[in-house]
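A single chain, nothing else alongside it, follows as structure tokens in the form predicted alone.
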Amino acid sequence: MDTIKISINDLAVAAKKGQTILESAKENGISIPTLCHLSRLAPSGNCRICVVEVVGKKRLVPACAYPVEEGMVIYTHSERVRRARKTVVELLLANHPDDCLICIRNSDCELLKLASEFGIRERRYLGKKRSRSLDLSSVAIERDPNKCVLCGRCLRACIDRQQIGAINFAKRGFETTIDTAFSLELKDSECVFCGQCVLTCPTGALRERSALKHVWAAIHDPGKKVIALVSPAAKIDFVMGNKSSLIHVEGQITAALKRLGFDYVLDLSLANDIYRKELANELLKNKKEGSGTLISSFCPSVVKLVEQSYPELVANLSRIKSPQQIAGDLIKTEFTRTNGFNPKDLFVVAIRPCTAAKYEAARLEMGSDGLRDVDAVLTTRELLRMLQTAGVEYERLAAEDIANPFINANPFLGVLEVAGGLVSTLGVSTGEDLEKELLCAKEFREKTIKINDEVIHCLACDNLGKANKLLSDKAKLEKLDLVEIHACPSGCLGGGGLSLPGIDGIPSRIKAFLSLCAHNKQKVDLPN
């Protein structure tokens, strides 16, 4: 790439032609804060955080869109910079909420952290506060447009990214806010519960819906025996920033989810294993009676966009639950049983790095007899919470095995829960080879497998960006016989249950999850 000299605050450096001035910065160890950018979004300069001096220009540009020129001068923290910039941070507080203290946000909220950076002590602006309502209609996610700061996160995640566009700006002026299509609540919208919006809003205007009531409730009652159901994936928030630990945090997550008054600890591997066999037999019946391409149901995002938005391919969905319900399923029949359990008196508890699966657990079909497969559904956040309030340190605890009740599970097929990770474990794939294909930067990865020597034809891609680009391609589905769609960016690793702030180095989640898979002492070639 071509190199171009500049000056960033009297320093010559070499940017790289096409960079802008945020990135080239950055690459020279000066921060420069942001609000509305994302690395990961397409930049649209509308919050004006990140204004810099640029000699020459009558106006302060935006660093995260201005791309850098030949000789430039640019000054990144100026008097006139700084001043810009608190200025910009105490309008966006005038008609804020003063309800930090008990605020969702409050330990990892962008504005507040701006606001101390700038040293903002006092109101200087005072402005008419907004009073919407929230909208607390979905299982799976809560809004409160009072707290929203519109800097159009949400929307380049919802719209540019999975191109669903639940969510758009709407009205004018200081009526403007971020609103669904006719102002429907959120359960009515186009909404598919990824949870995206939730990772890319910097402050509480965009939550999870809290489970944490009822799963303390069930671990009070004493009538109650409450199960945990760790997802493999969940497990990487754990991982991240903790690798001495590496080997251990498995069975440091189990002690710590003992503390807090979990009666059980079951990997949700148990259950992926059972998937993958099913999905594979229902392909091969598939296969044989030329039903047309199989679309895997393991992430229920993707079923629910498909349900909504293509019901000409419904009859595609694989009839199979996914894993969470499969598992939820075996706990409430063959558990109990095995156990002399009453069903009723188990609480069973799915612990994701996904908004969707308390969508998922929550819909009429996943349960029997008054019975629901799985009683309640924890993001990865909720838990760091639950742990916070009851004051586990796991990092600090002595690993305890997990329980494995039925089958001797491979907890290497947590792959699962990652993009392309069930058609390379349908096949054979070596730990080095299912690497590279987890790796890999391609926007559909097409595989060719056999399952007992009958050819499939496979395709697997993340985001649904990228699903409906496929989904509208009658011609390419009907080349293929299996079709493995995650929602989220590089799969559950990319969820919107993830702690935040958020999916930024992926890669690096990958090779610690696979670290973590290969610590199991299993063997990392699967059968067919």
The other form holds:
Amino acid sequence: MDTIKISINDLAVAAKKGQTILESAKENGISIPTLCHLSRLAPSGNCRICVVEVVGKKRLVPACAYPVEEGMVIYTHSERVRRARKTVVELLLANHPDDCLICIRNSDCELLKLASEFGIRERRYLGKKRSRSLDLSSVAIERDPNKCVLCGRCLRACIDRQQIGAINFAKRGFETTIDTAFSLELKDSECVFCGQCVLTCPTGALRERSALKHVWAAIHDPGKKVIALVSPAAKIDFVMGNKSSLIHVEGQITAALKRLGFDYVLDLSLANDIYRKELANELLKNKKEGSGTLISSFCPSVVKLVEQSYPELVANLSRIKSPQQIAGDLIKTEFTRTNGFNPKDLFVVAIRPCTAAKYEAARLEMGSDGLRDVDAVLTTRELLRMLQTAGVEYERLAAEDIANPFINANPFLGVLEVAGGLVSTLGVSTGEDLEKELLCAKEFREKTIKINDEVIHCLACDNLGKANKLLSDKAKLEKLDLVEIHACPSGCLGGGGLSLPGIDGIPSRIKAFLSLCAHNKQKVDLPN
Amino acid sequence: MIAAFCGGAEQGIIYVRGNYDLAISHLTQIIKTLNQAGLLGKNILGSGFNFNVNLEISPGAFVAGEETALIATLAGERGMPKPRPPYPTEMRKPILVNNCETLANIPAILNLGVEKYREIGSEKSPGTKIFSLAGKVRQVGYIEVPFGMSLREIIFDLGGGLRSNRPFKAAQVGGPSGGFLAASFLDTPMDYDSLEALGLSLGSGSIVVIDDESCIVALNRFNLEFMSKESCGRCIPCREGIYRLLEIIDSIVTRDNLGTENGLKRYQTLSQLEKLAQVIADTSACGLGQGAPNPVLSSLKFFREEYEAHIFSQKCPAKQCKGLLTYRIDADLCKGCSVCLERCPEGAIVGERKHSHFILADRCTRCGICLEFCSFSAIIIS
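Compare with the form predicted alone: the form predicted together with its partner chain:
All chains and molecules follow, beginning with the one already shown.
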């Protein structure tokens, strides 16, 4: 890469051609504040917080979107720059609700952080504030347009990455807002509840619809047996930023959940195995009957996407419930029978790094005889808050074994929550080559496997942008027997219900996942 | 077509705002005629050069004139500017965006030759410029003059002076984001460099003439209201900042019964207005936000005392800002005919027939209806 010479704050530095000012400043230890910028999204230059002074330019330029040029002389923190940044943040505050004390993001709000960084201690601009109604229509995601700073990160995630486009800018001038098409409620919109927007939101404008109230009520109800169903990806989320090993943290989470008042702590591994086994059967049946490509059904966002945008492919969706729902169903039937419970007294709480799972659990068909398979879904963010409320410091607890009545630990424990996991484990007998096979990090990962001597052409892909490309390519689809699709980047490891700002840690999550596989390698169990 | 030939383009687009019906029907006809004559289309005049022109109707947003926003609307997206660089000419598939006025100069340059063309206009800004004259000038409309002609010549010679026969106060040059030129700058040559030296720009080439009956503060309010509505909402300084400018101006043109504790706040209004306007100009993403504070900044430079009169004396010298006006009835002139009393929509006028009437100041909305109907000039505004 070509190197060019620039000067930042009177310091001669070498920069790479094509870099932005922000990137080369960062490489040289100069941090420029940002708001609308996220390294995984394309720069937009919307918020103007990162503006810097470039000698020879009449106006300040946005560091996040401006490429370095040979001989550029840049000042990142001059008086002019600092005053401009401060004013921009003050303008945002002037149109922001004053409810930091009770805001869900008050411990990690990026706007609050900027206001504190710039030393804003008075309100210089007082005037009209935007006032729009909250959208609490969906069971998965809430929108509070009053807290929105219109940085556009959510819609870049929704439009550019996921290619869903459920939300976009609407109206003009001071009335500008981010809205769904025709201002529909989120539940009626194109939103598939993947929650990637929630992960990008710097304020409390986008957040999951909390189920905490119902869970607490069930825990406090003496007549209810409350069962936690913890997904492996959620456990991996807890391990992040924690020095202990995943195995140890897993035990600590079990202990913590018990202290919270959960009567049983189970995990999803058996349901995962059932899903894979059933899917293999369905695949073979499909192959025999020639009924075309099978599309995986474990991701509720993908199911909704296919239903709303590709109705012609609905018949190709696997008929199997997702592991979460299988587990819920099993608990309400088998588990109740063996333990002599009344299924009505059971309250199943799934804990997952996912917002769409809330939508899935609430779908009409996911229950029978007035019983829900899964009664509530908590994101890992909510569980963290719950632990805080109850004063449970899970990191200091002694690990407890997960008391799983369907005990079935195996190297493929959470494999359905990792992109490529299904395709990788359908044909292999050990976890040996999992590391090599996992993840469709780049584009699509294609693989040919053999089940019962049937040759199966598989393809795995993560993120809905890629999924949209694949699902509209009918010629390509026809050549495939099985398509595994995850809505979120790298699967649930990049899920929309992760602790914030969880998505930047995907590589280390994958590592943690693989170490878990390695640990369980000795207890191999095969689904096929 | 020359630009297309030089740039190697095969497709041209003429972008017209949807409500310009006349321009659209003319252009449609012209493109049809040119196509029939073989001057557009495939293998033009046997040269092997292909060039098609389409007419695209703009959705009609002010910001859609910004080139990246313009391209976005052509692609069916929302008219919002994108960060530059990369400029449209540097993109993977380069796009040249020019005003038709710019392109119209090319044949003149080719026909006259560069030397001859440079003789027209001023040294640094050769050629001619089309101005649109509007406001209180006698002869409104479009004029094409050589660059460098003075504002005085344009307004008083070509425009025939002021329609109202009142003294010239200022001219706003360059559309709603153009700056104001006071009477003392009437001899400024109208070219790019001279205006830039004053911190102004020619912009769209519009010249709005103002006499002493027009209030600069009220005019700025009008400009800001327009800009605030037209902002695409993408960047913070433009979306939030222009609206706050408007709010500050609103506070200037309404009378407030502030106690002494707010005296300091009133004193700070102007510096706040000025500082905010500077930051908006300095940080906004596109020309709309960068230009919107221009009228505020230039009028603060040339007409500061008019702002001060509004703020400190709570008076509008041009008697335009309703919020600061007081209507009263001169008891000596009033004949007690009751016409005003009957017309007043607010019931703010009281009195008996054949006796002088009075206006209740707290009810009066300064709508001016009484002024219109009084036959005895008894309504006094102060």
